[in-house]
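One chain comes next, on its own, written as structure tokens: the form predicted on its own.
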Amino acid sequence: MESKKEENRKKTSSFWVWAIASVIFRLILIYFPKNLNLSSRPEVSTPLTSLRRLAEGYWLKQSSMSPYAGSMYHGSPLLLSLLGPLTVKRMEGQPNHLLCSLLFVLADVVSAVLIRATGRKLQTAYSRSLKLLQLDSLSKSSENLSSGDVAALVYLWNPFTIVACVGLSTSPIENLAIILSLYGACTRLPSLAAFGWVVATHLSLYPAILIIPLIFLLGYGPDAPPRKLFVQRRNGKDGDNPSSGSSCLQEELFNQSKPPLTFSWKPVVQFLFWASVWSVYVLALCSLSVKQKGGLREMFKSTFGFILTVEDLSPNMGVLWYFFAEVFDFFRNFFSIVFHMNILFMIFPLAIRLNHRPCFLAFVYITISSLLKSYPSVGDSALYLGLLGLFVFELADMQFSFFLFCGYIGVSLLSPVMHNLWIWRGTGNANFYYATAMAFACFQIVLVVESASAMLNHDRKLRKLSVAKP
């Protein structure tokens, strides 16, 4: 017992050493001259996440005009009230927007801590489920590696996360809201989960689809093997000899552990109630913020409408900007509906197949929305790559891992090169840059397909081992 405590203490201290080192590394990059011009990169800042656009919107608001006048700002008025004052404060001898940068660093650290806590909760629940299925060997091997620590450090040290933080993008705030909702659902805190979900949806719309995995998390609990295995194990126990002492002991342990066989409606109803409360509260604050400047109608048109109609065709890491630049205006609305309906078409089949793994389902939803959203950035990829670390044990046999790793590195290096050839040197064209965006989309598709296949194969492996157990 003492040796185990000492080992856990060493792991905790090691985690915080690496976390502090990541903060120091961010601060060094922030103080680097001109922030490496990352804030002007289309891979980092989009029309929705650019701090420069937010500063412009705040200036318009301070000039008694609507922050949505013109075509610069398309974010939340609440985010404008939070970050706007920080954009105008200057400290002599300090980098521009230093306070905003420090806030983004803090958001990254809090997100990593929440990911770590979520990972520990998932690992504890999963180890308990494996013990109920009498798969002690798998349970011990899963406990040797802390998935929460791995996921948190992957998120902190991911180059995409660092670039989004240093490049003055508001993506760290959006990622924090999404992670907060997942943490609240994993810990059965409906009010916290609802708050994170409402804020994340308000900031970027696409997290609205996360309501399904959040409901599964609150109703069934954290990720677990298929519920059919627990039913079979319980039925097998009922057929055992009741006079057997070991059988009675196992049955008592099984009942006390409360495997996820039934859906609990109470936390789900509480979540829906708090989601309604937080939604009304956010809308009331937004109404007060834009009351004299167009009201909620203009806000929805300039935020959600801007997202759905893909009005800004400036280059980014997505696949929509080039397509809508080439398509005839007559077909624009049709294809806008088609692209966004693609996300909705995948929601319910995945929910049916992966309802016993709600956190992994959330990871798949986030990856798909990052692939098909109107204005993606590296901050979106940083989020799902960090969440991928939560399933390091289940996805140990995932294929093409090295191929995906090299592909992400290659796209990250080629994208700025192709953009430079097209925009600055004039020796290339838009097809050069769009090719890297298409390649990045293909790698994301491969990641979703292979990770889902590996997870389902892991479930099949558990089924075979459970059936083989006497």
The other form holds:
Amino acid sequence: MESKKEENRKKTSSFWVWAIASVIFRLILIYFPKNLNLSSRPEVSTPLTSLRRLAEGYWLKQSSMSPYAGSMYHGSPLLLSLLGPLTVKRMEGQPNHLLCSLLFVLADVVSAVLIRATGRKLQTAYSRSLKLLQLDSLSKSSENLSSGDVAALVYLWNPFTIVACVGLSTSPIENLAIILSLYGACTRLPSLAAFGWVVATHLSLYPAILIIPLIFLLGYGPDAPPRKLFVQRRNGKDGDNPSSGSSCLQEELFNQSKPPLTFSWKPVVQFLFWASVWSVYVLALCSLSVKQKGGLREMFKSTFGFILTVEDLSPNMGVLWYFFAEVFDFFRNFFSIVFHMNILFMIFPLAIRLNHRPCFLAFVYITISSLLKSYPSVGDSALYLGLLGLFVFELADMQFSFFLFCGYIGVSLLSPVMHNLWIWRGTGNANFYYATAMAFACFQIVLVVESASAMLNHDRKLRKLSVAKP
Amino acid sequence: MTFLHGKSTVVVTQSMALLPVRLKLIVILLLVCQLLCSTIAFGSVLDKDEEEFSEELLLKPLPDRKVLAHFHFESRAPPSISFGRHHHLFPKAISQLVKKFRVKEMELSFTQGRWRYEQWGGFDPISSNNAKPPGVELWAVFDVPQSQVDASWKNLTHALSGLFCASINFLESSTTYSAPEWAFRPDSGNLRYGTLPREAVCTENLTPWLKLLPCRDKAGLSALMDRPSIYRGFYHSQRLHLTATGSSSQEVDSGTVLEQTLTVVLQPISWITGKSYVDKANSQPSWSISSIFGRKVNGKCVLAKSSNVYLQFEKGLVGELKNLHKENANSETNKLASKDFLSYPSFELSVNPDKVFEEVDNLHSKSTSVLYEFSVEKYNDSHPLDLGLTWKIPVVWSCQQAPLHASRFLMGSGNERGAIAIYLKPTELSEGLKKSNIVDKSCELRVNVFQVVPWYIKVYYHTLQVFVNQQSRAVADVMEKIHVSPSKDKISPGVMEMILKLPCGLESAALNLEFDKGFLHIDEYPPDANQGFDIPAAIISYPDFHASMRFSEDGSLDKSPLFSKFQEKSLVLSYTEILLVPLTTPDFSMPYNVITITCTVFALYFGSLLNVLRKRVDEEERFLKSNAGRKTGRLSTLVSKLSAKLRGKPREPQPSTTASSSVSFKLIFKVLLVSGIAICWQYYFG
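Could the form predicted in complex with its partner chain be shown next, to go alongside the form predicted on its own?
Shown next: the complete complex, the earlier chain at its head.
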């Protein structure tokens, strides 16, 4: 036990060393913003997340105009009043937007810490449920590696995260809101989960679909093996010999930890209540800040409307910009409905199949929305790649992981090259850049599909093991 | 009317011959009284109702060996009572336009070439009124409620487009026109302003313009407009200015003043070769009307009230001539002491002017400009007017310039972003101001900047930077007033109006605005997408400076529309260059490929993910088992047979065979069932 504690302490200290190192690395990068010029990369700052557009919106607001007057700013008015003043403050001899960058670094660190806490929560819950199923060998192997630490470090050291943080896009804050809601749901804090969910939805709309995994998380508790197994096990135990001492212990354990079997409505109702409270609160704040100029209707039109109608055709990592730049105008509405329906269509099949693993379900949802959203950026990819680390144990048998790793590296190197060839040199054309966006989409698809199938296979393995055991 | 009266008097006198003498006297007295009364009454009505037309041509030598020719035609329609009345001189199309769309004031200009403010001047009424940006510029003020202004504007653009054979109807789209609040014109309420920088101007636009003149180009000064010589020029601007005057009451229609001007800058071909000058480069070319236009003035347009040709020598030139004259007078004899400009020995006019006017200068400068008037009335086909100017000695002068010289340029490279910079450089005038105002420290030069930027140039107004004397200054220090209406994608252009307060002793000032280039839908690109997109010219004006010229008082001058135009206080303004912004183009041949490839990716996502979710464990295991069974059915049976033979033992029956046979039996049963149903169906319903 002593040696284990020692080991744990060692692990914790090494985690913090790495975390602090990543912060220092970010700070170093922040001091060379001119040389990197990341804020103008289309992969980093989309029309929704660009801080430059936010500064323009703040300027318009300061000169007593609606921040949505030009087609520049499409973010939330709350973000405007939070970050706006920071964009104006300049310190002599310091790079512009230093305060904003520091805020983004802070957001990244907080997200990483929350991911780590979520990971620990998930891991303890999972190992307990494995013990219940008497699959101790699996749980032991999972304890060696703290998935929370892995996920947090993956999030902190992922080049995508670093680039999104240093490149002055607001995606670290959006990611923080999403992670906050997941953390709140994992730790059974309905108010926190609701707050995170409402803010994330308000900032970027797509996290709205996370309400399903959040409800599952609150109702059933964190990820566990399929509930059927528990039922089978209990029935098997009942049938075998109810008087045995060990099985009595098991029974007690079962009674102690009911959650995986029954859906508890109380936190869910609390969550819904808090969600309505927070959304009313957020809407009231928004209407206060845009009251004089246009009101809430204009706000929704130029934030959510802008997301759904894909008005801005500037190139990004997604698949929709070139499509809508080329498609015939009379098909435009049809296709924008079809593409957004594609996200919605997959919600229920996934929810039915993965309802015992709400966190993983949330990961899949986030990946799908960052794959199909209208203005994706590396910040979104950073989020789901970080969350992927939470399931490092379950997804150990995932196929094509090396291929995917190489693909991600290849695309993230090729995409700037193609962009440069097309936009700056004029030697390439739009198809070059579009091809890398397509490739990236394909890799993301492979990632989603393979991770989902690996997770289902893992469940199968568990089932086999538990069936094989007497 | 007087003629008619005369005829009636003749008739009356004939009838009067029959009457006795006494009666005659009485009747004559009565008639005279009546006539007098009637003529007075008629005359007053006539004066009010008369439509007028006048034509004028102003010629002016320019410092860079060119000649400015400025045609000025003015038609006036007085306020009238009836609605659909017939016009004698005034073009009906225009009056209908004014009535229909309730235009208060309107200006349309077609321009080719750029006005060179450094060489051709920027401070006189001609340059501030007639120097226009290339392409088409249209602005109009409407006398309708605020909500109907846009609709009136759209209808007006279509009407003008038909009238002038130009694509003015492109100004209908709300992305091309703007509603400046105060920077373009000081008191603009229902004003709309739009430009088409890339509109090509040609004779097809000039012909309908000429049709509005009562004599077209058949007689009078407009007959000079020989197309090849006009379009050969360096600058060509054809302008139409409408002003509705008079009452705004319901019954009486407002009067209209239509002012049509054509300003051309031509390069005369020097036709004097005999004399050799000391400095050939400085020598001004001698020219005549026939040498620059290829035609002569064969008399006036009969319908015109006045028809004059003017020759203007501007301030700088007159001053220079005076200096030269003084030198000559000192060296030679002192006999030419009179102020008469005709007696200058440095140049010679082929025709003696009818009148000479001198500018009454309110600015205390050493010289004033001079105007020679030539009345066309005296000339006819047999004796045409061919005004010529022959220089005897080389003269160098410079034009009067606006306080600052403005130029605009793009910065940055690549097709992603850039910056617009407006650079203001002081000219001689502002340097003079600096010297004169050196005493009071609070000297300020106010500069008005008006700039319209199309929506696909996404300007970040918060990045506005002002540099005065190459040092960055806080925007609030320099800006007196600013109004920005940012562009809305595919709806409206971005408009920026501001008043800068610049110190007098400035060496340079620069404004800098950053922008992102937009990406358009393939349908929104013009046919020549790779040529780039034009940003309309910005307007730089100086609210404290007005260009006006007042000439020595003379009764005849009041009637001349050109002179009254000169006397009007017009804002000194200059247009900057038009900017050409290349935008990135997508691949125009790709729509089908892009649609199919994107949809394939979506199908890949949807299909493969659904496939993964659909797989059930049991099914899979059964599938694997049957696979294994099939494998054993072929290869392993062979192997087992072989091994059995080798071992010499009888082969064990495969356990899977029963299962497979039952499966095959089921399959056969299903096939039979389906075929039976099909046969029955065929038999009964086929």
